[in-house]
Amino acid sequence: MILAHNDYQLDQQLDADVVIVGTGAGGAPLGAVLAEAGLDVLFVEEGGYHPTTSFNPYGTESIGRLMRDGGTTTIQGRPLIPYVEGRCVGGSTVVNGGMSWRTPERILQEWQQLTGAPELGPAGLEPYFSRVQHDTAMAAQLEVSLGDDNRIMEAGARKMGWLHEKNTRGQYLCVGCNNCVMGCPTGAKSSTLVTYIPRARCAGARCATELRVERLILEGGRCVGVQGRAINPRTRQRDKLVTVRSKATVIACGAVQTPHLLLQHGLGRPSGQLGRNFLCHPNAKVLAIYPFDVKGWQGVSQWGQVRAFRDEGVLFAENMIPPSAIAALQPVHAQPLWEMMHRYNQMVLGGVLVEDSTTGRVLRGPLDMAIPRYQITPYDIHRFISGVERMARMHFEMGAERVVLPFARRHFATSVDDLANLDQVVRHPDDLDLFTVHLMGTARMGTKPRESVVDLNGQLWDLPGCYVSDASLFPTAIGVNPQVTIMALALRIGERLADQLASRAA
């Protein structure tokens, strides 16, 4: 059952043995867990309910259904960050690229050695990891979606002698049509809109979309549901209380929304970490444009990754985008952008993605908005910097008669001598051009009450019957695409509750 904003009374109440604010990579996997297990599942969804047969390339449609503010949010700092997430059941796994990627194992054994838990290293992750890898179809792309964007980025890190890896994706049949951002229109991506909730649903759960949770409910020390009103989807107004009473709660709202649920109730006090940790991977986009056609759009998102770099923090993806977001990226309007967008069947547009040296924070601001703050290091902007450069260089070697930079003092370069001197050029934050879609961090987890946000089972240590299922319990950054650590602890978690339930019940 699918709960609409008009299936709900001015006051409605509901029950369930567990409810789940989320359906993304947290809330999806593990309401499947509970909900096999034989749990009466609540699933609560901000947005809507967008099917497959929905999806469309259409920007001024998609991005407003499908993501939060219409893809406005941004990270405040120096620079902002624009960041982007998903608002709709699937949550961001309906708008990510699919790239899936297991957690690498040196931090997996910096967790395990951090945390001093065996099960949260590599060996304790490992059937977790092998179960996402098989419900989610986790496999390289068949050669007929490859593009010839992707083929450049591999021939030119073959001829700069760099390491280049294919991407595992979750996906099954796909055909490289290149819609990920606005959702998968063949069902072939495994968001978890075709794979877990669908699950979840065969076993019984339900899914109350159009409904933001605005507050825990309290009794007794513990939590024992969650208060929220009903959104209109055509005027954004909300317009109905909704209340959830629950056995146990799930927060796996990512890693800015939960913390800016938890905060208002004064949680996280053994530690003081609820909110810090903030982590986003931030990248840099790099332009090339091409004498001859490229038809980016023709293939597959990120069908490989440069991983010469990684020992420094860096890597280099493909990520070719609908031509409405390349615009809005660029430094030029008017008829010099007209004129550059006529050539968007000529441009391969690439990442250069840096691992966090520092840590941000997740504030709660006015009017029921999560405010995140997050300040690059001089470290950052060397890398970027470097990273820039090396990618420049690359698609020069290749041929490119022009690169857009990511530079607010240096725009564009049409050879390798304007990649010169650009540590001269590039001296503050404020000259980046960021953007991120990885956010982690906020509500850790791990073993002991003053250094964590939650136990190893997911449950709040100053709130009994509370539990988080999302990035936000990353202990550290982890230097790829989150997706499938995300996963793998959300069913990891389902399985201890589902056994903490059963046990009680018993």
Second form
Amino acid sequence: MILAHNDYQLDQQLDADVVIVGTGAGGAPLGAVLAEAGLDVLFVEEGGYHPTTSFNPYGTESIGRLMRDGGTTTIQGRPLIPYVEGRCVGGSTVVNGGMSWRTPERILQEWQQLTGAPELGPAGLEPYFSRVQHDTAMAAQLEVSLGDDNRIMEAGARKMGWLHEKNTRGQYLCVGCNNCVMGCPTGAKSSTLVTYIPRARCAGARCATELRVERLILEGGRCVGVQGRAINPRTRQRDKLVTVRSKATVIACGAVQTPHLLLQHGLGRPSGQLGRNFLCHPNAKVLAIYPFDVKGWQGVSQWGQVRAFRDEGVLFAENMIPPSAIAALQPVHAQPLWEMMHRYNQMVLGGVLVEDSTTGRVLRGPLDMAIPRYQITPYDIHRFISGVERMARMHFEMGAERVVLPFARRHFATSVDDLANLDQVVRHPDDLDLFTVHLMGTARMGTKPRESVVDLNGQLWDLPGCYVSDASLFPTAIGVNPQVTIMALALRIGERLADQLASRAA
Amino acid sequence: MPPTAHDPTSSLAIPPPPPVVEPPPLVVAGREPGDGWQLADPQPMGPATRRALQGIIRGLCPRPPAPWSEDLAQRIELGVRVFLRYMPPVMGVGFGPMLLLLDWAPVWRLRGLQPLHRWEREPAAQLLQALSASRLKPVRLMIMAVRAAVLSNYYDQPEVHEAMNYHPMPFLQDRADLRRRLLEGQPAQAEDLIGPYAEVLR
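Output the form predicted in complex with its partner chain next; the form predicted alone has already been displayed.
Next comes the full complex, and the chain you just saw is listed first.
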């Protein structure tokens, strides 16, 4: 059953064994495990329910419907880093590229060493990765989904002598619509909307949508549910009060909204780590314009990645987006922008992703606003400059006429000569245009209350009955797309929680 | 029955199906999909703010021969006002004063006594471009926000897509039909490949 704003009374009371706040990569797999174990599960989702049959390529409709705050969210710092996260049933898995990489083994070894917990090491998490791989049909793409922007990246990497690897993506028979960021219109991408949520619903789980959770309900030192307000879809005002009482409460709102919700209750003791350790895997966009048609909007997003610079923590990938989104990001307008945009069919958009070398923090601001803060380091700036320079050089090698660079003081390059002295062009972090979608690490998991926010079951050290299941849990940066890691941890937490609730019932 | 055999046009084996397989829709959704969800109502705006917004729309959007009409300008205004509903409330409320501030930019930039909405389009565009390179970060951010709101709407309009030779719907429908055939066990054909369009990639 899916509930929406119209279904709630002015003061609605709901009950469940487990309430899960969030339906993305953290909430949905966990909910499926619990529902299939026979528990009464209620998902609470701030966004609406939008099935596959509703997805279209029009940004002005899709972005408001599917993304938090219409995609206007930013990380504070120098530079400001815009970020996007999903706000709909399926969460960010509905609007991401579907890239599915297991956590690198060196990272899992680091987690094991850091926490002293073999459960977080390669062997401990292996069964969960295998399940995610099966559940989301992780595989390389079919040839029929390949587009010209993919071919250019692959051929360009070959020409430059770089390692290019095909991406593993969570998809079944993806045919390359390139509409991933506006929702997959064929149902091929294994977002939780079409994988774990249907499984959970088949097992009896309910989903309360258009409902923003504002606080936890605490009684006798335990968390016994959540309270929030339904969002009127026409006015976007929060009106009806909805209270959900439960035996266990799982917060799976992502690395920004999860600490935001928990911080208002003064949680995160004794470590004081809640909201800290914020990671965002920033990236810089490089837009190349060719003298021939590429039609980058046809063919899968991120067929492969250039992984030649992984030791530096740098990845390249192509990642075409609709014209409305490209136009919104450009440094020009009016006629100069039209001169670029009417050549949309000749564009290739790529990203330079840089692994975090520092951490930020999520604070709770006034008016129920989460404030993520993050300051890139001189080392990051250096890696962005060299990464952008390499990618632009590759495009010129492939015949690009013009490359739009993410640097405020030099936006346009028309030949490799314009790539000289880029380190002098970026004099200040504000001279960089960055973007991100990978938010992680603000409620780290661990074995010691003085070092972490939650225990190995995902339960807050200082609030029994309250669990976290999302990218907040990561003890350190993982350097790859986080979806698989989040899902694996969610399955593990779900299994443990099901056991706990079963033994309590017995 | 989903295909399990090797696809003749693929270099990759098709993996086994996942526990849940979502079939593609028979007809891919167009604008305003009928999923029961409604877009928010446009944010109310006073006449002065609407005039300011119209002036900024005229400054930011390209002039003919790019697509342009009064109706298009009205649709962009409507789109921006709907979009404001999805922003955090504090930003949505702050947007109106920001538009008024930009409308009076000619005065505080000592470029004239008339508000921007009374300017010709080309000089208005130039003034807005100059503001985007301002040394003051808040001014740059204002332009960034307004540009994103207006231009994302302009470049999402049907006549603009037409002028750009961008036709996503037939392509998406073709892909949905292909996926349905693959799910039925039919192999992909050579004509199902996308491109290559570029000579250098053939």
